[in-house]
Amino acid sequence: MKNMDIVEGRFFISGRFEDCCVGIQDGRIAKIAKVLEGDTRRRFGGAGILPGAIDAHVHFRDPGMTSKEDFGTGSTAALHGGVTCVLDMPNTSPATTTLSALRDKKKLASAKSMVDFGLYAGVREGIDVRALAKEAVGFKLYMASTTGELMVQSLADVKSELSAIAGTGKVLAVHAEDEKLRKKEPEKDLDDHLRNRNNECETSAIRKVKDAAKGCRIHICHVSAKDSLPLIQNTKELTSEVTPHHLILDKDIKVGSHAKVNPPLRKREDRHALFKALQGGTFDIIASDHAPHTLDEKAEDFDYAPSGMPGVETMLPLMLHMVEEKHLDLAGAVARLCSRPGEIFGIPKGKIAVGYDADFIVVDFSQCVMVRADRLPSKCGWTAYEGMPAIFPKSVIVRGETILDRGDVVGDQIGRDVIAARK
């Protein structure tokens, strides 16, 4: 073959390492093999080689709200955390509810990004569902208030664009939690945001929008009350993500506001209920949820503070160390992490396999450090995950190119957006 360029080194494939040659045409996978001959070769030696991450649900606040967050900043964050595309919701300003807002996002993202990303189109009435789905990689409906303008009221009002999206075969991703449970009592603290958030806030939406999107391809964003657990397992009507802050904090964590998300994080039981239902192969998704606000914005008064945190720079290092420390196994987080969301998303990526991207990155599992704020490339500067212990990647490979090596960006800006890409 000609002009190819060879990756060689330890690589993830089929749930094991193997030592092995990866040849690259074009920033996809050409050939695997044990000896491969090609233009260029890159050599990684004992370090282990995963498929770059997915993270299937970022705000990256562009465009409208930049003060927290941008495509060049998020997407670098995310480069350094071994997610190599990121998919992005449309709560920015404006919404991205018309073709227009969702070609002029695509621009900004193109002309900033570090990594490959795909672009939701926001659920509202009277969106013209068939010219969205050509371009967007899925749709986003809110069940209740959160950033931006995008609660539906009441599912009855979307009725046809629901039915519009089942028949585009795209996915519904959803933010789960029934609006007309929610209480809107004062809050001092994350046990007052828990009481007006509760569990039966999360079951109540899951069920509603099971009866009222049938025929939806319904993906249930980050769940996290472990009441939810029996609605989402063993059935095909829908796939799930899990965030590591509710696998991770829960409500007793002493950070503040820093730790005001919605949904909310729950009780301890919650959490752990979460965690034995990712190790027994619940949840599809990992997914960050990563939702920067300024530290100016989270300093004031809790009820007033922004809900939301940064995440798409830890997310992958932090499930890295929960397999080193056995508490996870490789083979499912990288299925969490990687593959599983391209394959529900339609996108060739998250495996090393001929025909899909030439995502890698590379990683020392001997190299534990922790998490500090002031390494992190985020815009907005601060993270919950303050001093505990990551694995986070040497080097990246984004289509083939070195864009991240022993954690300094090296590469060019690269960035291209996904469907886009596939016509």
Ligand code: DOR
Contents of the next structure:
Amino acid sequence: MKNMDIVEGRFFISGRFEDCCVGIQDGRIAKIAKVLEGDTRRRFGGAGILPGAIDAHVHFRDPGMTSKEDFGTGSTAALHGGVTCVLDMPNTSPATTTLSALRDKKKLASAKSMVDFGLYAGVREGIDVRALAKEAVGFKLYMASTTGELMVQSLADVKSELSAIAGTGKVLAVHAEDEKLRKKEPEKDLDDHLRNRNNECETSAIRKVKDAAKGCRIHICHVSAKDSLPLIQNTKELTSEVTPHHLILDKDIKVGSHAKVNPPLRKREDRHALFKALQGGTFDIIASDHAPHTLDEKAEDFDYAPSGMPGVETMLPLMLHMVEEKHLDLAGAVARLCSRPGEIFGIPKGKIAVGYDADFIVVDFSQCVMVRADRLPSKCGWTAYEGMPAIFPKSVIVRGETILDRGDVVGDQIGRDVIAARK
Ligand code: DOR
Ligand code: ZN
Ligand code: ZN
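Form predicted together with the ligand, following the form predicted on its own:
Full complex below, order starting with the chain above.
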């Protein structure tokens, strides 16, 4: 008989908390019952136990840009934020567009990651879609210029690649900004940045990709404009994502280039419309778009400062605080942070159910703290959420192993590729 480890506590199962025991074998949930006997037992008293989150959109900068972040620091930040699986974007250096680059990244991530991971392949002309599809978690298409060199000039240039991607059944995640509509005026602040990348830039890109990538499982990343909502609501043609920064921050935040991101922070009315839409059931998932840059890079003149902000460690804690404040319901938050990303990307995680990976986070909803950059493990050392209230997990369990306990890393580095693990 295989060993069975028991975790006992108040688990969030099918939309509500239940006092029960979960039996874990080989890192997977084997049994759920009121009472279970096993070889070891961990009890988590009155706190709530949620599934670990899956962050389907991070930039861990490894290889090639490791002064900003690396897979070790990025995944440690994820762990502290209750994220037990990350999907890493391909705009690294080299870009993840070949099988050898994908395998190299997989190797380095396996050697460093504290949490499980999947890797995107970047779309560009001439990529070997079938080979990449076997080892990547999905494909990423950049329709406008942003960090890295993966922008596709015109969707017509990747027509055959998109049709091959449709045939693989893999997700096509899209950075939807229309490069043709992007203005290139000099920028000195967030207003200028928004003017250059206005709402139409996003809506036009969504329309174009819907048309050009028919048959693909299109996933629109970081929806940011209120005008995009009608294009993503009530349709089976695509799935969609929203970030904490587009829900919580807008262009009037006074942190200069630290809040320069693509797509940009928009007007308050956009932010409110996104939040209302989220409350009403729009958006399949919440993802961080964790895109760290160094303080030195962000200190450049606004126009030259790179776009992007960190967020993998604050995403779930900020959202749990909103739940505590009754702005969001817990079942909706857990669906968008945990179970839905698992369903969309075909990863057996994010749900407390038999057969799923035993990824749990232990949360005490009465323990609210202020976000402080000096307590966050991301290498970049800053956050746009400084001083905001958040509820961080106390303990984090990855595939049955306690990796974080009372805020300290206590477990081994066991992160592995979710696609390789499935084979
Ligand atoms: O703000 C952004 N930063 N948007 C992107 O699309 C890329 C990202 C990055 O990698 O820095
Ligand atoms: Zn993007
Ligand atoms: Zn991104």
